[in-house]
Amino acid sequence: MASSSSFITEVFRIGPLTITNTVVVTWGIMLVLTAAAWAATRHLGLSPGRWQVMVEGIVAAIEEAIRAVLPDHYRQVMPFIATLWIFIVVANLVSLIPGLRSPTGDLSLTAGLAILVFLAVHWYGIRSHGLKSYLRHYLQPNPILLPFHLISEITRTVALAVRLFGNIFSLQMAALLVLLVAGFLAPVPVLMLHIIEALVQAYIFGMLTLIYVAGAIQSQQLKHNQKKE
């Protein structure tokens, strides 16, 4: 039976540290996105060209999606959510390049992204309401529910990591099996399925992150408004 390790290979070592293809591709994606962001924004003008229009369209679409969930704080969370969305989209689609595998098909990467989301949620919550006020909401509506709140935080973080990994890994396995059985007779349907699923999974991961962040920011704000009333 194939496992995720069949897609993970050692590229080189730095002392006792093993550098896998997941690490190399991930850093490559980050470097490419950094260079692309620099190139796309270095000549912005009032009379936009084709590339500026495309970039502004992507940014506007992401901003609108974030504003629909978090209208009062969308500027605050925009850099994090937008970066996460763009990175995951590219990481999911990179396996369309011959010889490369999507790093999101490696549980270690998706676990890292989930931990990053976990930390970001609490950072935004503490930044918006202060440490004491934010931690107090874990005792609401009754302190006896504290263990359940903590379990919920852990399980949703694990679910984020496993969901993205499972879907991308299974998608790569399905594409591999189809190509082994049908050869290159059906490349277009496979490519279309891969692209659609990659975009959908990136969207789901980003939206769940946005909902978690919005919950951390707005939970205390809602209680504060209720007290005023």
Second form
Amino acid sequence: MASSSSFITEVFRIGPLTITNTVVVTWGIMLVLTAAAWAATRHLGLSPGRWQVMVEGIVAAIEEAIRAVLPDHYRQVMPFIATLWIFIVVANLVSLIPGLRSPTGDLSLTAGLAILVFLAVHWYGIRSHGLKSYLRHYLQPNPILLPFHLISEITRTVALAVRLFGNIFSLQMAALLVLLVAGFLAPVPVLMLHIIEALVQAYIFGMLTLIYVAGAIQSQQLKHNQKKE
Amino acid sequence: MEFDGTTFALEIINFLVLVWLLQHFLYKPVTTIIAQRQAGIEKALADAQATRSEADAIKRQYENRAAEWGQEKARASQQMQQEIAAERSRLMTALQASLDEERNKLRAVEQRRAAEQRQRLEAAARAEGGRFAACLLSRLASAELEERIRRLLLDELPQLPEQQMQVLRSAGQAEEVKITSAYALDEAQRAGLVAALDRLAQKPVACTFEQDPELMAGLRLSLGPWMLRASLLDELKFFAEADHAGTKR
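Now that the form predicted on its own has been shown, please provide the structure of the form predicted in complex with the partner chain.
Below: every chain and molecule of the assembly, starting with the one above.
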């Protein structure tokens, strides 16, 4: 782990836009994931091979996890949630490759993902119940709770961004410090912890997103069902 | 911990592009192939279920058909047994009738054979009796016996049947009555016979006399086809030719 790769650096500029190593690594991840997806699904057949079984297993597991939370809308939210999981896992683990830095250790990226989650929650909520019906849930059970709802929307978005950024950044810093203090092989246990932490943080981010989206969709749905009954 | 607006905006765009790329290259193909496989499995299960249902239906159909065949077989067997019993009864009746007819035929043949045998025995007995009587009478024959036979003839001539009397009476003048005797007749005996014949014919009758020892004893009168026998030889012939006791001379 070179010290230069552990921090956000400018790679090049396009006019007024500054392209950092976070964006470049993200593009690399996107390229690798797209190429892997294309290679994995190029020769899909009804009699699957080992590689197809593994890919189908991953997709089916993600789909099943989403279906467990949102049984009626899992197809609708699956691309977004699944991409969050896959991208964050790969982005968290990419720092294990020497010379690369996890883009999730950049607050700009985690904030962007958190903003996307914030927008997606409202997008799915409005898409499911309409704008008025969706906005009405901020006034329930009592309009006096509206400020708290608004504060909750902001804080949970900020928490998403900061939680992922803080954990990954701190892990990278801890690994760098241990490497500097202890020597060549000492950071290995820390790197193993990094793997676990990367998977856990990806899972937490995706699952929280799923719960937020499900809350937006099902809060109005439950009220509709109660009215029908 | 620095925030860069360009990175923030680019990462949002990057992520949305990645969502589209993975949706296009990963989720959609994989979920499609899983759905196709699931549909294929469900179709195979449905086909198997349909095949099983069809097989069950065919099995039930064949079981019903086998049961019907069994019942039909039992009915046919029972009917065949009845027909066999009826045919056996009919054949037994016909056989019994045939046996009775054959038995009656055999009985009739046996009776006919017995009658013929009895007739042959009777004929043989009569022939034997005739030979025995001829042998005996040939030794007993004599002129005296002939005389007695002649007197007996004269006594019985008036008792001849009217038909025979008409033969005598209708005889012409030229016809003669031939009188044959075993022994020579004297004039008195001849005159007595002629007189008796004249009375019987109620007219004079011409007579000629002959001697034939074969007669053993007695007389034989003949006029054309008419003949009156009163000799031992003729009696023995009557005895031998008579088939029953009812036969008359």
